[in-house]
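A single chain, nothing else alongside it, follows as structure tokens in the form predicted alone.
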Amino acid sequence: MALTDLLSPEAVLPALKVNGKKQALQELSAHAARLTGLDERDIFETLLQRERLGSTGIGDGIAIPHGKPAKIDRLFGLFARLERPIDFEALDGQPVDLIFLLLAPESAGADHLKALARVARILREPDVLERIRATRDPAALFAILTQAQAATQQPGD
């Protein structure tokens, strides 16, 4: 599965200023129901009840945010870079200041896991962090987000 198969360049947000996790959840809630014609209440609920069973901040300043609203049928990726790092109650106590949501029908089963794990992969990558962190450009980002992908595909993916 491609990047580009959940990302599109309108799904990049390149200087996102919030406050606080639950305005962050909110604004890519909002964001994504824009794009992707959900309502943007379900978006908002599936992140907070994901949220309750744990932060989905992973470190270094990343936080990854999931789950499966009800009436979407298609894997759908949005990334954001914050304006400034929030407290996430990330992993390792570090604030996050890149934010990439994905959401994924009921029936994505494994194709959701590994959408989960191919966005990790990337955003794990030192080289790929620096880039991103260092840009506000969002067709730079686009870039960034979907040739780090061919760097760092497994077999199999």
Second form
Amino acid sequence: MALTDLLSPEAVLPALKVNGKKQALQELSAHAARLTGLDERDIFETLLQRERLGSTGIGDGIAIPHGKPAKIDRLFGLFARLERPIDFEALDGQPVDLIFLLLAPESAGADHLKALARVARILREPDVLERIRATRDPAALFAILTQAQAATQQPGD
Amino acid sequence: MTSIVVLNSLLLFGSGLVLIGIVSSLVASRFGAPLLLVFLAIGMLAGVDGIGGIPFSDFRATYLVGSLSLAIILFDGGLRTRVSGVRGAVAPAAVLATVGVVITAGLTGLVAMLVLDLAPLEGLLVGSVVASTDAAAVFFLLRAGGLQLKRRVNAMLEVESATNDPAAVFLVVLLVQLIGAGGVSSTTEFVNLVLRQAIVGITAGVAGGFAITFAVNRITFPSGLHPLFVVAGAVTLYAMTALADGSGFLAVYIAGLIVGNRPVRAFAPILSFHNAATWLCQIVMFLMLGLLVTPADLLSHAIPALAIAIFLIFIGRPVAVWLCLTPFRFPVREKLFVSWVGLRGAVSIFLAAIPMLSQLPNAEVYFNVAFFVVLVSLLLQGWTVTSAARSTGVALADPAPEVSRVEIDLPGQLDYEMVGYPIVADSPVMGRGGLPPWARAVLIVRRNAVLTPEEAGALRVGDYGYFLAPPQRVNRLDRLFAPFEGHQGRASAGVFSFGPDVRLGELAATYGITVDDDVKDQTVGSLFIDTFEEGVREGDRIALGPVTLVARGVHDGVPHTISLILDSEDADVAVVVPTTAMERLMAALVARLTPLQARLADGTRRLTESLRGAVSRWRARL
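Now that you have shown the form predicted alone, what about the form predicted together with its partner chain?
Below, the chain from earlier opens the complete complex, with every other chain and molecule after it.
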């Protein structure tokens, strides 16, 4: 599962300005809708439904909202670095400033799980987080995310 | 003089065989081989066609030793069955142990009739002989594989294998009588015979159980005689019931159930004595059965016997399991597993000796066929039971914690049991810093000093603590004193958290996991509480298809958060960065030999574990 398979350079938002969790999900849904051609409401509802089970804030300022909206035909990732950290009801209570949105088709099954695991693993590397938080350049962010994925496959990284 | 020499040689020979059997248990668990198969093999090796070359064909002695052993084993089975722990599993187990045995016996009997060219009743006899499963074999193997089964499956298998022995014994004795008497004279007579066996067996069992309990609690024997009294009582009950035309095996199982579930004085020594007695019975019985068989005769019946074994394993048992368990809404995977652990054992061979004793025609055919079926079953199913549990998802992700608990009997005291534990680092009792309100510290051994709890203050790592607790809650203490493995050594990739009220169905839909309909509405919190009935511990895991659920924020045995580990694809991979030339060379070698290395590592781990397990078992017993 390579991150380049689900993340495109356009799907990186270097400085998203939002005031809260709901608005963040709305903004992300809008961007995702624009890039995938899906219905914005569909995406938003799917994400909201998932958040009702428990926050997708996994701690250390990271959230990975995800879901399976209708009609999507491929795995789709969208990364946003927030202008200002927001409360995401994360388990550790820390405000969130990095969000990786992952959408998957109903049929994705194991690929969906693998993609989620891969994203989570990359965003847990302290080294990767440090580099992400040091830049606002979308191309650089894209490079860090996709290369980090390559790097974790090398022994000793 | 010479006769004394003969007797002494006999003694040497017998005890030598038992010793070899015990020592070989270490080797057997290393290879995951069914231990009972090893005992059987040792008996065969010592026997007429083996290196020992001992001709032994005393079916009377075999029957005597066999029924004595079975009575003790079944009584022990009852003794260890916690009625509270098997609630909900009793009904399916009872159906499987009665209706299931009849279905298996009938179907297998039909095949036996065809391949062995027997009369219907004779075919049915062959089917009945191989119809019951062997509890000891199943549970020894599962434990050796470090597995803990889901509670309901575990309880069901336990009760089933203990209760289906009486059912099969019953069928066989009945059929032998019928064939010996030249067939059934009337249906009424048949039904009368069945009812009499069952009613007398159950009545005698209940009465005997209460009588033993009463006697043990009222009469003060010199210390050490309580366990012996109980065993002697059980055997007496068996013999009396059998003489009164009742099912003696049913009686001893029920009596064991009663004794084991009533407050009984000296229960700890009774249990540990029975533990040893049961082992001895298993070893002696299997050695004897191995001696009894003539491998050359066995081979002459190999082909029809193999056909019967294959049919029994792949069709007979699964059909019975499906018919019996479907009404109880067991998921398909659990039914598959239950079908596969239909291990045959000593009971079948022992039952096959009954027609021999009664000198029925074709008796040696039954015996050799039964023996062969047991061999195939032990080899095929016995060896694969661990992987079957894992692949059907019946095994829990975490085995039960292993703690070294010491039990001390409190004479005349039924409400409390005294138990001792070493205090280890990272155990929940150190984490929460205290005991639950129902447990009381009695004394603490610190270095060489024996202290009262007041003198000792807070528990420290390295202490040895003795506690009073109600007997039914002792198992909960185990969890408190077990070292917490938590998430050690496991990269928790992608951990999302949920409240305990999230339903399994919702999780399943979100992550594309298949769960069975009957658990869709269950909450993840209750799944943990159901699964870990002794109280959920921080870090307890349940595998749910491709994902793993982890209990977090556990308070008083109830998890407040459930975390989801998405996959473990690289969780167990330890990466070594080669720095020196030597290490690089080694790394290259290791890379070439990865499959071999993995096998070796696995083997070493299992060897260490089995040795450690054996040592702690010995320690616990001494």
